[in-house]
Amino acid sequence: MNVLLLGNGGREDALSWKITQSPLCQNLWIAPGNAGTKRYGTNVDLSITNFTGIRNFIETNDIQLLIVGPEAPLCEGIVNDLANIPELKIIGPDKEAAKLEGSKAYAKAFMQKYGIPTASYKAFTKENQKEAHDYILSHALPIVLKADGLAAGKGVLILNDHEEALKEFNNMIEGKFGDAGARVVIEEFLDGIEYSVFALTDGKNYKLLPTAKDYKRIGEGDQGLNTGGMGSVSPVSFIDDVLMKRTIDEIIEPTINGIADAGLNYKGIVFFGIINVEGAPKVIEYNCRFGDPETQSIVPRINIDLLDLFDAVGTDRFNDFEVTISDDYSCSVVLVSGGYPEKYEKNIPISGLDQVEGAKVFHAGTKVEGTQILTNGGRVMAINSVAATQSEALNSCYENAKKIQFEKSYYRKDIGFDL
């Protein structure tokens, strides 16, 4: 099977590693890829939203399976655009279904319609700004403001002051997050602990993949600015049988049934961002693709041929497919550039990769020049370790993180601290 994977992050490096373990994989191309994905396939200099270029590449190279890593191509309609290519399977929802991630208001309305527990909310634009101000001033604190559209994981603000909330609402609708903030969802603050659940669906049936928990804040103790993710652990120790059953019964199955009832064209990953509020699971958000850095922790625990599972989506084989998951703990610690998530430098040489032992390095913001690997982004790479206990896995991550050097590098030393 010829496979094209879109993306250039740690998620795509982890998927590349797993996909090329399959005997079904004849050729793997990654567009645009990074210094890590070159170990498993061929990087292609293509933008993830250059649909014409992607179509030409698929047709020229007889691609049978397209796996879409990031959300942007899905929300812009790549599945719709490539729908008429014969014999091409795509892992990812079409443009309408991708609104579950691409529009917070759309997702909230979907949850409301199908009785899926989530925070109460209202959505506002510049047209009803006065109404929004009144709503904010009468709302209990803390108050949560979310940019309706895609904002690279940074469009959520939790505020403890009404005047600050008014100011930030105005900033958002005036362009703080670009077009993503033209509509703002204002919702109640839910107090609890978060976790992520992943399901692969053909739009009617689903298969559960490992659970995970990620850490978004730049600072230890979950302090400071939001990032794309500083680390992740899998499984999540507080998810017992009771909480998992409630999660399935109250969230996962109603979501998949809602997708089917709405007639959405959804063949791909549903990422459930969930919060445990005193034993009651509630949805914070949907994503329409694998998470990052959760993927770097969940993929090593999947004990089946992932490419075969992808190939089975939309066929009679899918419902009968048995997904087996390792009982081991898998942890990932992300190394970032100094200054991230704000201003940071690129093109900094990386050393020590050849010293890593007993762990995997999944590249993200890296590139190759000659024989030298350089930084090429804010999140540079994730160190992943698998062990019988969470502490063993994390200790291995940190021992290996010390060996990798680049100027002004930083990583959180407390991943898993709340577990």
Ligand code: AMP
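Please read all numbers here as calculations on a predicted model, not as lab measurements. Here, rigid core means the biggest group of C-alpha atoms that superpose within 1.5 Å across both forms. Numbering follows the first chain given and starts at 1. What changes on going to the form predicted together with the named molecule:
- After superposition on the rigid core, the Cα of E174 moves by 2 Å or more between the two forms.
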Given for the second form:
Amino acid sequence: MNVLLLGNGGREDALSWKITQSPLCQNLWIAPGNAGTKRYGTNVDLSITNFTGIRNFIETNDIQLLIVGPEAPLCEGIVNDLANIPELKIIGPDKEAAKLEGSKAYAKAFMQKYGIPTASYKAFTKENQKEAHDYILSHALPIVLKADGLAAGKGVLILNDHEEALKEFNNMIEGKFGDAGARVVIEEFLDGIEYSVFALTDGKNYKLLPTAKDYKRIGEGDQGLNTGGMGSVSPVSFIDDVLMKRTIDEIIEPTINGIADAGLNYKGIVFFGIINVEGAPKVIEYNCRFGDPETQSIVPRINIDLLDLFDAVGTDRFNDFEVTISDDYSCSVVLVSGGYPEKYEKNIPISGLDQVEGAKVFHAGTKVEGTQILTNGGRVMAINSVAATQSEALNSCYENAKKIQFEKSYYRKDIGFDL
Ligand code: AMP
Ligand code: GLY
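Having seen the form predicted alone, the form predicted together with the named molecule:
And the full complex, kicking off with our chain again.
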């Protein structure tokens, strides 16, 4: 099979690593990829939202499977755009179904319709600003304000003061997050611990993939600014059989049944961001693709041929496919460039990669110049280790993280601290 994978993060490097272990994989191309994905396939200099370029590439290179890593192409309708290419299978939902991630108001309405537990909410625009103000003023604190659209992980504000909330609501509808904030979801604050569940669906059936927890804040003890993710662990030790059963019965199955009932064209990953509120699971958000850096930890625990599973989506084989998952712990620690998630430098030489032992390095913001690997982004790479216990896996990550050097590198030393 000829495969094209879109994206350039650690998620895509981990997927490349896994996909090329499959005997079904003839050729893998990654657009645009990074210095790591070159180890497994061929990088293609194409933007992930250049649908015409992607179509030409697919037709020229006889691609049979397109895997969409990030959400932007999905929300912009890549699945609709490429739908008429014969014999092409795409892993990812179409534009309407991708609204489960791309519009928080759409996702909330979906959850309400199908009785899926989530924070109580109301959605407002400039047209009903007065109502929004009344809603805010009578709402308990803290109160959560969310820009409806994609806002690069910055569109959620948790506020402890009514006046502040009014001000931020006004900022949002006045364009603080561009068009993404033209509609604002105002919701109840949920207090609990978060975890992520991943399922692959064909729009009717689903297969569970490993659970994970990510660490979004830049600082230890979950302090400081939000990032794309500073590390992840899989499995999540507090998800016992009781919590998992409730998660499946109350969230996963009603969501997949809702997708089927609504007739959504969804052949891809559903990423459930869930919060455990005193034993009751509630949805914080849906994403329509794999998580980053969750993927770096979950993929090494998937014991079956993931490419074969992707290939089975949309066929009779899918429902009978047995997905086996390793009992091992898999942990990933992300090395970032100093200053991230704010201003940081690029093009810093990286050394020590050849010293890594008993762990894998999944590249993210890296590139190659000659024989030198340089930084090319804020999140530079993730060290992943798999072991029988979480602490063994983390120790190995940290032993190896010390060996990789680039100027002003930083990583959190407390991934998994709360588990
Ligand atoms: P989101 O962009 O929806 O993933 O939200 C970003 C982060 O904000 C989540 O990972 C949570 O930590 C937090 N968050 C979002 N909604 C709520 C809520 N209703 N209650 C508490 N925390 C929330
Ligand atoms: N790690 C969170 C995400 O991928 O959205």
